[in-house]
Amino acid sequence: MYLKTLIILVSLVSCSTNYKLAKLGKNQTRKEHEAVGSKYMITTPGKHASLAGKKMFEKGGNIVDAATAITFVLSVERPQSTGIGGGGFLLQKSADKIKAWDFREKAPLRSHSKIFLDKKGNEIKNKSRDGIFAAGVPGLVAGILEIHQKEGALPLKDVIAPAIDLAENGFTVYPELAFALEVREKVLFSYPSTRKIFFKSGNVLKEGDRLIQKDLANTLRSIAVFGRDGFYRGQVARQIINENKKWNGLISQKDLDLYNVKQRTPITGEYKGYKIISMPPPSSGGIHIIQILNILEKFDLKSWGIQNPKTIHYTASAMQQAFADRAKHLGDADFVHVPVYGLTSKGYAEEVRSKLTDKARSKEDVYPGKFSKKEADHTTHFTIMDDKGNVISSTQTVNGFFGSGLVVSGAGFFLNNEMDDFSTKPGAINLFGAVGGSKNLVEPEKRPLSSMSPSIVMKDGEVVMALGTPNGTRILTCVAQTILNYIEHKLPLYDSVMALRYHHQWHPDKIWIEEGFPEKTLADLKTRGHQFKEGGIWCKVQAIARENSKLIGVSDARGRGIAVGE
C-alpha cells in the first residue's frame, strides 16, 4: 500500500513539473528578462522603454509618470507595434480603486457599415488593412495625457523627454523590427512619407541600420508643450487632416475634436479563490479570459500536468467556445448589448463543461450561448508595480505591423489600421483570422472589438500578479494560460511566461501549437480529433508578481524587452 501511494505521488509530481519552455532567441539571456525588486518593477517589450520608466522613478515620479514615459518611448521604439497614431487600454489599481481606461480608436463620422464592400456586397481586398481608409481616429495621446494630467507628478515635458531624444538621435534596427519591415515592405514603399523614414537608397532598413525619426520628435515636442492640443489641434491636426484629404480619407477636425477617453467598469471573476480583473468591451479579452477560467475550474488540471494532452485538450476546447461566443455576442457596449453577466457566469460555464468530452468538437458543433438581454495583434504591452500597491497594466497598438502603413507627412507617425478590427460584414475574417459578427459592424464613433487584455490577479485583497501581452486574438489565450501556469500549476513566474503555448480560436478549426511539444503529446491530441498548425504564437507577455515583499518581473524572452526594478 505504501509503495502504491508513493508511485502515485511521484507520478503527480512528474506530471506537474515535466514541461517545456520556449527557447531563448538569438543573443538572448534569461538575466535581462527577469528581475527582482522591492520598490518598483517594470516590464516592457523595449529596452529604451523600460529604462525610461526607471528614469521617472529615479527623478521622483510616480507609477503614472513611468507609464506615460514608457508609452511615448514605445511609440518611437516599436513603430511596428504601437504609436501615437494608435490607441489602447489601461488597467490601473491604486490604493482605493481599480480603473479601466479605454482610449481605443473610433470610426470616423463619415464611415458606415458597408464602407469596405463593393456594390455587389463583396469585400474590397485590403481596404480595411492598408492605407487611409484603414485608419480609425487615434486615441492613445488623449488617453495617456488624461491619465497623466489627473495623476502624474512630474511635468509633461520631463516625461516625454526620453521619447523625443530617442526619436531625434535614433537607435539600431533590431531583429523584430527588421522582420516587420520586410513583411510590410511593399505597402510601406508605396507611400512617399513612409519611404522617407524607413527606406535608405531605395531599400527598406535592415537589422543594424539606424532608424532616426526627426518628424516624430517634433510632433512629440508639440505634445510636450501643448498637451492634447499639440496633437488634436494646431499643426499636427492639420497634418493628419491634410493626409486624409490627399488620399480621400475620412478623418476630419470634427473627429479629432470629438475623440473622448472612457473610464469603464472592469470585468471581474473568480477562479479558485483568486479574483481576476480585466478589460471590459470593446475589449473581448476580459470576458473571455474569465469564461475560459470558469470552464476549466472544475477540471483537475494541476494533477494532469501543465502540458499533458488532456490539459491541452480541455483548455483548447474552452478557448474554442470563447471564440464562438466572441463572434456572436461581442462589440462596443456603447452601441450594442453585450451579455457580460451571462458569458462570465459560473452557470454558463457549467453548461459548456457538460458538453465537453475527451474528443475534439468540430467548429460546426460549437454553438454560441443564448442569453437574455435582461441581465444582473501586433501590439505592445507593459506592466508596472510599486511598493505602495499601485499597478498599471496597459496594452497599446496600431493593429497590424505599422498599422495602415501610411506615415502622416511631416508628423512622422503611422496611422493605425484598426478599422480592420470591425466586421467588414457578418462572417468575414479579419487580419488575425477572427470571425466578425453583426454587433461589430462599422458605425460612426464606434470603437472596434479588441482582444487586448491588461489584467490583474488578486487574492484576499492583495495583488498577486499583473500581466498582459500583444498579438491579436492570441492575447486572451496567452494571458489565460499564463494565469493558469502561475496560480493553478504553481510554476515560477519566469516559467509561467516561458512555458510553451497553444491557441484555439474556433475558426479555423485547429490548434496553433508553439514549436517544441513532444511528438507523443501531438499524437495523443490527434487521436482526440484535433488538427494542428505548428509555429510561433508570438505573444510577448509582460508580467509582474508580488511574492511576500518582493516584486518579480518577467519580460517574455520571445521578445527584446527587459525587466528592471529596484
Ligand code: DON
Second form
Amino acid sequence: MYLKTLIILVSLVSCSTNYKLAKLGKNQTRKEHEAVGSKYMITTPGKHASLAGKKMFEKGGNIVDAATAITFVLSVERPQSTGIGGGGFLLQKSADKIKAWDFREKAPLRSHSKIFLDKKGNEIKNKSRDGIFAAGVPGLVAGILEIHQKEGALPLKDVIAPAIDLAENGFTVYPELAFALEVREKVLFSYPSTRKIFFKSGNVLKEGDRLIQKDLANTLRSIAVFGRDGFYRGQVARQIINENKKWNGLISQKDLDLYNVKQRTPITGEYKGYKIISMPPPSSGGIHIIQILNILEKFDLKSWGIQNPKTIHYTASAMQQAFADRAKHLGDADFVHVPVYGLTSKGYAEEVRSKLTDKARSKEDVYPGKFSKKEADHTTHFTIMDDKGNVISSTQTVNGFFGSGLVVSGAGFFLNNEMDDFSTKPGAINLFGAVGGSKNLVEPEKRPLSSMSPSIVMKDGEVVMALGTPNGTRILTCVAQTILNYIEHKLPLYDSVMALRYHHQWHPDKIWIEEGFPEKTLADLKTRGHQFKEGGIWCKVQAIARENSKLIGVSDARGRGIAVGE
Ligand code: DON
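Coords for the form predicted together with the named molecule, given the form predicted on its own:
Next comes the full complex, this chain leading.
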C-alpha cells in the first residue's frame, strides 16, 4: 500500500514538472528573447521595432510613443505580417482605464455578400486571398495616429523617424522574411508594383539580400507631415484609388473618408481569481479565450500536469467547442447579434463541461450553444509595460503573408487580404481552415471576424501579465495556453511562452500539435479518440509579466523578436 502511494506520488510529481519546450529558431539564443527591467519592457517580433520603442523611452516619450514607433517600424520590417495597408487591435491600460481600440479593416461600400462567388454560387478560387478584391479598407494608420494624437508625448515626426530611416536605408532579409517571400513568390511576381521592390534581376529576394523600400519611406513622410490626411487624402489616397481602378477594385475615396477607428468595451472574464481582459468583436479572441478558461476552471489541470494527455484532451475539447460556437455565433457585433454574455458565462461553461468525458467528441457531436436573442448587445503582436502601470498590447496584420500580394504603385505598401476573414459563403473555410457562418458574410462597412487577442491578466487590481500573438485562429488558443501555463501551471514566463503548444478548431476535427510531444502522450490521446495534425502552429507570443517590482519580458524564441527593457 505504502509503495503504491509512493509510486502515485512520484508519478504525479514527475507528471506535473515534466514538460517540453519548443526548439529555438536557427542561430537563436535564449538571451535575446528574455529581459528583465523595472522602468519599461518591450517585446516585439522585430529587432528594429523593439529598439525603436526603446529609443522613444530614452527620448522621454511615453508608452504610446513607443507603441506608435513600433507600429510604423514593424510595417517596414515585417511586410509579410503587417503594414500600413492593414489593420489591427490595441488594448491599452492606463492608471484609470482600459481601452480596446479597433482599427480593423472594413469592407468597401461597393462590396456585398456574394462578392467571392461565381454565378453558380461557387467560391472563386483565391479571389478573397490574392489581389485587389482581397483588400479591406486599411485601418492601421488611422488607428495608431488617433491613439498617438490623444496620448502621445513626442511629436509625430520623431516617432515615425525610425521607420522612415529603415525603409529608406533598408535592412538585410532575415530567414522568416525569405521564407514568406518564397511561399508567396508567384503571386508577388504577378504584380509589377510588388516585383519592383521584392525582386532583383527577376528573382525574389533571398536571405542576406537588402530590402530597400523608398516609396514606403515617402508614404511615411507624408503621414509624418499631414497625419491621417497624409494617407487617407491627397497623393497617397490617389495612389490607393488608382491601384483599385487599375484592377477594377472597389475601394474609393468615400471608403477612405468613412474609415473610422472605434473604441470598444473590452471583454472581461475571471479564472480562479484572475481577471482576464481581451478584445471584443469583431475579434472572436476575447470571447473564446474566456470561454475556454471558463470550461477548464473546474478541472485541476495543475495536478494533472501541463503536457499530460488528460490536460491536453480536456483543453483541446474546450477549444473544439469554442470554434463550433465561433462558426455559428461570431461576426462584427455592429452588424449582427453576438451572444457575448452567453458565450462567456459560467453557466454555459458548466453546460459544456457536463458533455465532456475522457473520450474525444467527433465534430458532429459538438453543437454550438443556443442563446436568447434578448441578451444585451455588447459588443505581428507587440507588448509594452512601464513602471507606472501602463500597458499596451497590440496585434496588427495584413492577414496572410504580404496580404493581397499587391503593392500600391508608387506608395510602396501592400494592401491587406483581410476580406478572406469574412465567410465567402456560409460554411466556407478561410485561409486558416476555420469555418465561417452567415453572421460573418461580407456587408458594406462591416469588419471581418478576427481571432486577434491582445490580452491583459490582472489580480487584485494589479497587472499580472500582458500578451498576444499572430497566427490566425491559433492566436486565441496560443494566448489561452500561455495564460494557463503562467497562472495555472505556475511556469516561469519564459517556459510559459516556450512550452510546446496544441490547438483544436472543431474543423478540421483534429488536434494540431507542435513537433516534440512524446510518443506515449500521443498514443494516450489516440486511445481517447483524437486524431493529429503535426505542425501549423507558429504563434510568436510576445509576453510581459510583472513579478513584484520587476518587469519580465519574453519574445517567443520561435521567432526573431527581442525583449528589451530597463
Ligand atoms: O484577424 C485575424 O484573425 C487574422 N487576419 C490574423 C492573421 C494572422 O495572424 C496571420 N498570421 N500569422
